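One chain comes next, on its own, written out as structure tokens in the form predicted on its own.
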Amino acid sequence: MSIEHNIPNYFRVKIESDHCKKCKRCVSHCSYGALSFNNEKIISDDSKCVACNRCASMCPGKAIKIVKDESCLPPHGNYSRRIRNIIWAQSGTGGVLLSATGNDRPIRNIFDDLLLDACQVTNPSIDPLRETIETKVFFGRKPQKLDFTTDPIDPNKISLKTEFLPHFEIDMPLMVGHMSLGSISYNACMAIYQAVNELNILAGSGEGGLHPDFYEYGKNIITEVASGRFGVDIKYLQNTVGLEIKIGQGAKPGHGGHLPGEKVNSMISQTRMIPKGSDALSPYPHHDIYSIEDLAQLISALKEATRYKVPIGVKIAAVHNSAPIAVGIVRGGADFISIDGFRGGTGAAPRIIRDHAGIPIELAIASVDQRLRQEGLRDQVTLVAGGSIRYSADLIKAIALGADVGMVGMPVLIALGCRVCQQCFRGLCSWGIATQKPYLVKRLDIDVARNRIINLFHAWNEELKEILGAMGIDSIESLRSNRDRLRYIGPNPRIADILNVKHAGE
């Protein structure tokens, strides 16, 4: 039962009447119903404004500004405005609050407490403009050693004897995180897949199946097999470059996927193989996985289904026991592991889970990398890490802590125009990204969006080369797990110990 409560607004729409042309363009572009026209002027309902800024961007007279509502609430050290709004909302609806786009609590980001150590004289730097720096990564399981054979007739003729397990090469240590068709629009998916195809990096399909239009980009797509098994059939399994068993997600560890029924139109229904308009709720656990042995059996079944041609991986959320879980995953036959930190984005998650469950990806990377090394398993598997990698500096630090590949999501959506208003689950995204409404989807130009993603990652790769050169390192492989190139400047020495990183000045 809903009990109305006048919750104070977060934002206010300010319209300068002298500059307003009364063209009503802002009204047509506001997908949240915050603006209307009363035959004389534009009227705003500030309670509906989510600060997506679509109206301000499209106003030809630049007459609109979205500002923070400064209405004063009685000050209190324990009950912030954020906490009070949560209580007001729940007392009005009686339900679990949903949110999106990653944890918004002001928790300290460990990446910001890490500095990169550069070279000077004794270990000279490398000039990336004039010298080759390799940023390619081999993705998949790697052999423990290489065996060679010598031709009995010609001793100088040596050939490789070791048979490589399924693997492939990407040109940058980057993967666009899993975002399903449903959580984001067809145009957004297409732009992402076209971009990674041109860059020769990877993108995740999410757990929502794969639309037939996307099969042509399969050599750069990793698909998910989640607990709901949405869209999983033999074509889905055999038309991508890799498969990932989704055990957990950084934004909602211990939780299943959630796509509200409002976003399940005919296209999503067919792709996911579920009824139109129904909530796509995947179970919290896989009901055929209750042990590492069960997981190993599913890995084996997927390898059989794909004729042993593609790597099979497992995705887990960053939690306190990620390291021993990762060991079991590798011993169970996985070719790669993805770890998603608690700041990871999502289209829909219970706010209580998103904001309070899981651990930072920086700690999970370091602990998993060190444990796999102790077990003699690290070099056999590719380690993908994501959940709060915001820009190239975070990517570089994640690799130095132990990751092979950085997994990013929100930077891609922001490049497409996302304003991070945390309303993805409503399906009303005014920028055409997290919506399935045709009139909104068409606002996202696929060609423009693709080129913006390509530009973004090209810039990241160039900055990666700049940093590698400054460190005196000529390949990304030499940066992986190279914690000696990091220094900690944060307030908690225990974190530095867990990361196995020296303090600045040491």
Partner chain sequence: MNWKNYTSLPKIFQNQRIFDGCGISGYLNIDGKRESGTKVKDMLCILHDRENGLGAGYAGYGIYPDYKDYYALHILFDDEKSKEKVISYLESMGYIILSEPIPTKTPSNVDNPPIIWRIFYEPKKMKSISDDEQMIELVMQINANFDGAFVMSSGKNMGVFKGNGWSYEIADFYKIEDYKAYMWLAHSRFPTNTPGWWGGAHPFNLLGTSVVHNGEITSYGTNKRYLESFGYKCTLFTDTEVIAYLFDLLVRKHKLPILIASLALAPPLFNEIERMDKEFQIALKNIRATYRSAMLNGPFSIIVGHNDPIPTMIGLSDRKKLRPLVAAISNDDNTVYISSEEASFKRLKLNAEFCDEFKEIWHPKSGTAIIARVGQGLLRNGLEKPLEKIKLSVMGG
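Return the structure block for the form predicted in complex with the partner chain; the form predicted on its own was the one displayed.
So it's only the chain below, everything else dropped.
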């Protein structure tokens, strides 16, 4: 039962009538129905405005500004406006509140409390413009040791006898996190796949299957097998560079995927292999995985299906016990593990889960890396970490804490125009990203989007080299888990202990 209640607005659309040409472009661009023309002027229903800023950026007269609604609520230090709004919204709808993107609570970011080292005097820094700095990463399983034998008579005759395990090379330590066709548009997916193909890095397919048009980029796509098994057939399994079993996601640990039926058009229905218009809700757990040995069975089934040619990995949300879980996963046969921190993004998740479950990725990387080392397993697998790697500085710190590869979602969308309005679950994204409505999707130009992603990651990689150079390191593998080059500057030394990082000044 829905009961209307006037919730105070967050935003106000300010239109300067002097500058308005009455072209009504803003009205057609607002996918949330906040703007209309009353034959005299543009009027706004501020309760519908989500501050996506599409109107403002499309207005030829630069007449529109979205501002914070100044009307004030009686102040209260505990019942913040945010909490009051949640209660009003909930008492209006009677349901679980949905949200999107990642956790928006202002919880202190640990990456921001970490500082990097640089060389002075006793060792020289390296200038990346003049010298080679390498950022290539081997993704997948490696043996613990190589078996070389030397001929007893001719010492120059050497043979290498190790059986090679499934791994491949990528040119930067980067993977675009799993965002399915469904959660984001065809154009957004296409732009991502083309960009990662050009850069020779990776992207995840998400749990929505793979559209036939995307197969040609398969050598840069890790496909996902999630609890709903959406879109999984043998072609899907055998045509990508790696497979990932999705157990959990940072934005909603313990939950499955949510794709509202409104987003399931005929293209999505074909790709996911589900009826048009039906909600695609993947089960919370995999119903064939109730324990670690079940997971090991699925891993080996997938290895069989892919003839042991590609790495098989498992993605988990960063939760309190990530470290022993990760060890179990590696012992279960996984070639890589992805961990998604509590700030990780989503197209749709219950707000309560998004905002309160899981742990920061920084702590999860540190404890998983450490635990795998204690078990002597770390160097055999690839550790992918994401959940709010916002820019290259975060990527560098994630690697220095122990990750092999950073998994990135939101920055890619922001590069495409996303304004972080957190409305993705409504399918109305005015920027053509998190939507399936053809008139919105076509707003996203694939070529422009692709090039923006290429630019972004190219810039990150250059910054990575700049920092490596300043640290006197000429290859990314010497940064991984090199916590010696990090210092902590935050307020809580206990965090520094868990990260095994010294305090600044030590």
